[in-house]
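One chain is shown next in structure tokens, namely the form predicted on its own.
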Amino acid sequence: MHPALEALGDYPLARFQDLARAMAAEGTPLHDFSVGDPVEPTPRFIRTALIDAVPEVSQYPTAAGLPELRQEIATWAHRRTGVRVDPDRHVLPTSGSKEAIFHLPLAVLDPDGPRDGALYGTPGYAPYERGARFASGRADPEPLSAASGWRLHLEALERDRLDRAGLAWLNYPHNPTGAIADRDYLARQLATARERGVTLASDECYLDIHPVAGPRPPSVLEVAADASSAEGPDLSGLLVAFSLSKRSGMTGYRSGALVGDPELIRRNRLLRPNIGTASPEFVQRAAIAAWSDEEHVAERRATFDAKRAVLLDFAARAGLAVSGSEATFYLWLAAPGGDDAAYAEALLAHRIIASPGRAFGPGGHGWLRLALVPSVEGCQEAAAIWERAIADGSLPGH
């Protein structure tokens, strides 16, 4: 066995879809706000589009994707940045988010070099560590906190840890915490990162998920476009990885893209064909109806919108402490009492699925993060069930 694997084992929320599956079953309503699958439906004009590309004959995709698609990613780019990119230098599609995460360590990391470093959050998204760990790189875990607005600060960290990391993950707005970043904490980060020679990878695939009345949080792109030239913007340094998953309800679908340097970019499309992961053609289709449309998106800025309200004034009423929690499909609340696991534990006995802040590493202890699964109602009867809980004594609520 790997040795990444054996120390790892299962991934942190494999165990909560096993276990949602397992009380669905059951035939007793769930509320389940554990793992980011939102539930509402793809929409039509995505899946026709993509029912409407399915071949008579299947042939293995490109490492590079379809021209189109790479220039649906710049058009998209550049209407909800501001910056021009070059599709055929500065785009690669990839299947969903997660795998390019993932796999850009084997891209950027040298585990026998100076540089075999990933630096990250925690509380963060797991593969983060499993993708520096199964590079056989070192994984670099930096801790955030609430007082700090849950923001990695590449230039308050040691000399030694900059000089040896390869790689450094941003994630803004930020799974699990929900909080966001503003353009001038994300040009310091660049500006680090450039100066000490770390790739900077910024994971901003809830980018398009934020309050509809509320500020539209920045894409690093926009910092590094700010040093643009006749050339175009000064991407060097950079990558940023981009998903259809929650933006436009294709989580199954495994839809994203990176977009930045174009060396970076060099590097995955040599390693792609190795690891075979580049979507179907006929998904590839249904990703560029999706991304050339904003009308669907705004839709669901919506309905999130009116689930966050659903649970924020239930938190308020029950005396909850919210932290971050401005932008995303998650709330992150501080857990009653302190103990996440046993929080967690406590909720399934009401038929209610959160997951506890460990899961995302040890900065997450003491917190529960809520994924804005359920439908409205299925919000507001999971509050009610919370709040008589708390109520009854049956659940600590401060």
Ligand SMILES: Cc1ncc(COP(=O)(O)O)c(C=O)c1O
The other form holds:
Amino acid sequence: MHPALEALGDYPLARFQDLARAMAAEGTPLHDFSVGDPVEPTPRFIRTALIDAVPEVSQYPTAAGLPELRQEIATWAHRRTGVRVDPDRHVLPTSGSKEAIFHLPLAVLDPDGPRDGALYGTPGYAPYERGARFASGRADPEPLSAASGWRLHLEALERDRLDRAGLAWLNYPHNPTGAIADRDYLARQLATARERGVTLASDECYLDIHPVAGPRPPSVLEVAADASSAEGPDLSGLLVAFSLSKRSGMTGYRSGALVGDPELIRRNRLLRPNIGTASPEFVQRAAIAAWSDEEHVAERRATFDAKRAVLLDFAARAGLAVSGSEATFYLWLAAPGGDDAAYAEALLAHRIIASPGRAFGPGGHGWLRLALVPSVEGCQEAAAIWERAIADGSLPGH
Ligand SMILES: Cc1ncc(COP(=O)(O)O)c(C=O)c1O
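What's the form predicted together with the named molecule like, now that we've got the form predicted on its own?
Time for the whole complex; same chain goes first.
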């Protein structure tokens, strides 16, 4: 067995998924807020684009992806961030963003060199750590806190850690806390990473899922573009991961993109034919349809906004402390009593599944993550059950 695999054990949410599956198999109706996999249908025009693109003979897709898809991603990036990226030099389609995030250290970290570390915040998304370890790199987590808005401040880290880092991960809007970063913060992180020679990787898969009335989260691409010249934006040392999963309700399709520094894109283009993760061309055709449309994204935003409003109201009534939670995909609550695992177990008895914060690393201890996956009605039902349980004393409220 690969030692990195042996050391990691189960995927953090696997135990909760198993429990939920077992309860569902017994016919117990569940309010499942554990996995960030929404249930709203993929818009019909996207499904149709996929079906219409299934050919009689389907051959291997290329790692570089269809030129039309790269172009559509560049067009979307311009619409969303105001930055004109070159579809051939700056853009690489991926099979969702998870595999690209996991594989990135294989392209940009030298495990035998002086910069073998990957910096990331905890709590955070597991592949930042796991990708580094499987690439024989060094995982270097930094605890995040409510006091610092769940932000990773590279400029506050010890010199030595930056000198030994090849890669640093940002992720705003943030999983698991739902925190949003502002432009000044992103500009400081990019400037620090560049000054200290660290590749900055920004995971922005939740960029388009934010409150209808704002704030609209900025992309680090916008900040990089402040230094645009006649030759185009300066994306040196920067890679951004985007995804259609949450934006367009396409978690099952597996489609995303890396956008950034031409040299970093080139390294990924060299790496990826070895892995075989290119997205099937009929999925790429569906992706072209999805990136080209904003109307369905606005509808999805409104839906998540409504779910968040239901649960924020409930948390306020029940006296549950909320932190982060500025974006609309996750709510982050302080676990009453302080033990997130015990509280998540207790919630299960009420058929509500929340993720204990520790599933996202040691920095998540004491918190609960709710992924706004059930329908608006499902959120209302779950809130009513939870509120009754607090009122009758079967669940602690503070
Ligand atoms: C922070 C973060 N990044 C990336 C992903 C991967 O998404 P996908 O591979 O579906 O694009 C997720 C999925 O939940 C996530 O939470």
